[in-house]
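A single chain, nothing else alongside it, follows as structure tokens in the form predicted alone.
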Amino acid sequence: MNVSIYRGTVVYAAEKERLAAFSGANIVVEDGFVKNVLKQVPEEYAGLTVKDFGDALIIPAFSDLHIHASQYAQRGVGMDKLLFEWLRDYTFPQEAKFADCRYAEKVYDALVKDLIRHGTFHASIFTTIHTEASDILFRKLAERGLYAYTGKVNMDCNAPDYLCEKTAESLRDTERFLLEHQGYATVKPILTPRFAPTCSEKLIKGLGKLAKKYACGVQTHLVESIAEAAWTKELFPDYSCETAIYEQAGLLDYGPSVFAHVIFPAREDITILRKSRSVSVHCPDATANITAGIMPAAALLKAELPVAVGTDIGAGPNPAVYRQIARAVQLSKLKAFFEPEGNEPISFAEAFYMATKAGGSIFDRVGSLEPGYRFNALVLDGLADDFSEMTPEEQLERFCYAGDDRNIIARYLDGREISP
């Protein structure tokens, strides 16, 4: 048995309403899992060296449940555009470049390093329609031991000719990707229809058959903007709501279902999301940048839906999930101010829970520092002032609003210290 002990101020969100904070605590890690958080080191471990971080914070690593890996190269660019203009002028031309695997190597290598630098060890990630380039990202994530779901994108209609697949070819290449990426310890394939308007009903039903055959989940966008929601209703008139398109294809039955944005859900959407325990992903920066709207996060939480956080690179310009924790609180206050009916601000504790334990729920025991969870953790320092006292919770909040990766002085993945 491999045992390590770390001393510091341990902070995590076991439940969405509050943070748990333990100053001067010893966190005992056995074979990469948290054994306990204790004030004193037990006698049985008396001979072990304790890694003492003093007053530094020890927190769970972050989970980012919506990333467009190919858009890393365009982060922070074209932010004066609306959604469909931005896709046309920037995103689709950028994604076409991933037919070149040498280009994909460079972009995906930079992305993975940046995720680790900012403390994101668990992620759900889109690639492009290109199977070989998608394989490159999968391997890079697996080589670093990150926890991830990733899949090649499917698009067979309403897309530029240079990115529009034939339905049969899209399904064939997707099955090949699923077959070639079975059995990895921390990275798993996931079905990735881009969003309903770029997928024919035949394609979506075909993906549903693959979900059953390979017991895999799905990630896509859902009711992201008023225009997108109206377009989807026009294209799929026989369905009661957008989520029903995926439900009736059987895409919500065999693995995690991860829906980005969920800004304008109908009552029927919420019913299906709750029944399937699908995760709704709040991407504050991205939806503000492309003026899609603001997720009704408090209302979804109140409806007992799992809600996580995503950076949505590249509409989101920064890979730091902790920034999105702060933005989620900010935007919930704005939504409550301008649309008071049914909306209220979320707390910092709720936003932190969304970015750690809620997002980590689609993986294997990650997102918290409770006993039994993997020791996937960050150590934060340099957040307190020497002229006034701050609680651990206040220091963590300051990190999310005003800190950056320079405050992360150590990173642990499955109990191993790692670096970008």
Contents of the next structure:
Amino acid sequence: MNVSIYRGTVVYAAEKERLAAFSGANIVVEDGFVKNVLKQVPEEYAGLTVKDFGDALIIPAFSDLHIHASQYAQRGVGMDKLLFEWLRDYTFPQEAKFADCRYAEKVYDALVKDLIRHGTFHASIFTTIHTEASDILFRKLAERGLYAYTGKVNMDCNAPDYLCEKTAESLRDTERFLLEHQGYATVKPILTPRFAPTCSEKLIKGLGKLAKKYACGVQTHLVESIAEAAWTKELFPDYSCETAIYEQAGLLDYGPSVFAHVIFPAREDITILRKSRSVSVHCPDATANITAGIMPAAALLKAELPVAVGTDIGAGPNPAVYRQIARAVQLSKLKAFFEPEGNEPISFAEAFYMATKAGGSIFDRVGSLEPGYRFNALVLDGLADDFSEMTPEEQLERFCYAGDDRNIIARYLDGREISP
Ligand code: GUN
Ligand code: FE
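Go ahead and give the structure of the form predicted together with guanine, now that the form predicted alone is out.
Below is the entire complex, every chain and molecule, led by the chain shown above.
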């Protein structure tokens, strides 16, 4: 057995209401899993060297459940547009470039490095409609051992000609992608219909059959703007709500279902999301930038829906999930201020929980540092001032608001130290 011990201030969120913090703690890692967090090193390990990080924080690595890998190349651009104009003017032309695998190689390489740099080791990622380029991302994630779901995008209507698939071809390419990416340890394929307006009913039903055949989950965007929700209603008049489109196709039955944004859910959406244990993903920067809405995060948490955090690169400009933790708190306060009915601010602990353990729940034992979890962890330093005392919780909050990747002095994935 391979045992390592790390000493520092261990902070994680085992439950959404509060952070657990242990100063001067020894975290015992056996074969890549947390065995225990202890004040004293047990007698049986007396001969081992302890890697001592002093007062530094040791926290779980982040989970980003909504990223568009291709849009890494356009992050921070076109941010004065709303969703449909942003798609037309920036995003669709950008995504078309991924027909060229050499281009995909460069962008995906940079993205994967940046995820590691910012401590995102668990992610759910869209690519583009292109199967070959999607394979490049899949292999890069697998080579680095990151925990990820990723899928090629489907869209067969209401998209520009240069990016619009034929329904049968879209299903055939998706099946090929699923078949070619079975059996990887940490990366798994996921069905990725872009959003309801760019998918025909026939396509969504076809994806439902693939979900069953390959026991596969789904990721998409859900009720993300008033215009999108209204358009979807017009295109799918026979469904009680947007989530029902995916539910009735059998897309919520086999793997994780991951829905980005969930800003304007109807009561029926919430009922289906709860029943299917689907994860709603809060991407605060992105929705402020291009969909001009704020997820009712406190209300969804109160309805006992799993809620995670996403950067939504490139509608969100920043690959740092920790910054989205801060934004989630900020925007919940604005929402509660402008729409007090049914909305409340969320706490820092809730937002941190969403970005670590809740997002990690679609993978296997990641997102916390409780015993039994994988030692997927970050070590953070340089967050306290020498002129005042700060609690570990305060230092973690400061990291999310004012820190950056320079504060991350070590990164562990399955107990192995990694670097970008
Ligand atoms: N809705 C449809 N496509 C997209 C996209 O690429 N990003 C976001 N944020 N919303 C979308
Ligand atoms: Fe998105």
